[in-house]
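Below you'll find only one chain, the form predicted on its own, shown as structure tokens.
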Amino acid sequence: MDRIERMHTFLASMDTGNSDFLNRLEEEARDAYVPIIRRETQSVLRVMLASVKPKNILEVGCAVGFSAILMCENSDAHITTIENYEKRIEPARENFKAAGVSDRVDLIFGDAQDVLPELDGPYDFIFMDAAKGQYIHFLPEVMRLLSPGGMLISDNVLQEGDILESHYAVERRNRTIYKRMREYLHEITHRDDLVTTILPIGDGLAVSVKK
């Protein structure tokens, strides 16, 4: 084990973790195959909420609902959320009872495409963890519902190292997904009304507050 996998591990030793009913969560979602936040994400996450500590969520790509109980058991907020994938509204609603939170998500089922100019917001934390080729097209309306002040978070913009490579290096299928989130990254980190940070953690993690 090289120096760098040996101060991650030590880090991951100092995460005080999660519930028990979000571990089991997690453990069942990733025997499924099915994509939830990273262990540096959800300790992010929680540092975040702990801050900003908001009222109004909202969550782009919900999943089975994991951050999305993650953020309700580390805040007071309502949540809204969406998702795009039918097969995973059931048993995020499930999960939603089962951890007592139902009364705090409001779960859409749509592309977020349509959703996002449904919405009248403002939401003061807004959570990006869809499609990762789609985040420059749902920017505009992400910025018109985040409120002043508010925490706008983009998960995975990193793409595994393929960000850092040149257009050549990245696979040809991947192609169009890197040229959009490079694009995402630049408009994010040189907007007038944002001030942003991108984190080395799990695949990526943008942080960015309105001005």
Given for the second form:
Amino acid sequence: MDRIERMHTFLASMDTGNSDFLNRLEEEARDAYVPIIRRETQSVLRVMLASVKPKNILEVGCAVGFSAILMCENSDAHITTIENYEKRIEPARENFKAAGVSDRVDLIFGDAQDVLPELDGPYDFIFMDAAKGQYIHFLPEVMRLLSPGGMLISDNVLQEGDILESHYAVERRNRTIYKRMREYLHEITHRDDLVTTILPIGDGLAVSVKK
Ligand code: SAH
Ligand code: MG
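The form predicted on its own done, now the form predicted in complex with ligand SAH:
Below is the entire complex, every chain and molecule, led by the chain shown above.
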């Protein structure tokens, strides 16, 4: 094992993890290839939630509800979460029920592109974790919905490392996502109304605060 790997193993050994319910759900989701947030990402989310103490969370990309339940367990917030893949809606609802958080979560079935303009907000914490190539299109609505001082966390921004390669080194089928994600990262790091840091954690996590 090289030093970086050993460091990851060491850090993982410090992670005290989640509730038994979430641990089971995590395993189930992994087995079914549902792309839920990684361990390191979970740990950053827990710290951010403890710091921000949000009252209203918006999540773009619910899947089967793993991260939404994690956010419930680590805040007192009400959560609105969006998912456009019909097959995940019923399992997500079942999971919210089993976790005892149904009354704190509104799951909206639909494409975020259509749902976001219908929302009123404001949200003091937004977790963006849907199709990577669409973040840049969601951003205007996300900025409208994010309250001043609110935090925006965007997952999977490093595209498994592709993001730092030249356009030519990226496989053709990934190029559109690559181009849009570069645009997104440039936008959230250069806007006057956001302060952003990009952490090489999990698949890349951008943490932004609205000024
Ligand atoms: N946040 C979840 C994982 C989300 S995976 C967790 O960590 O537990 C990303 C999800 O976003 C997928 O289920 C996918 O169907 C959904 N998604 C992708 N594009 C979307 C869109 N435009 N609108 C709504 N949901 C979308
Ligand atoms: Mg993700």
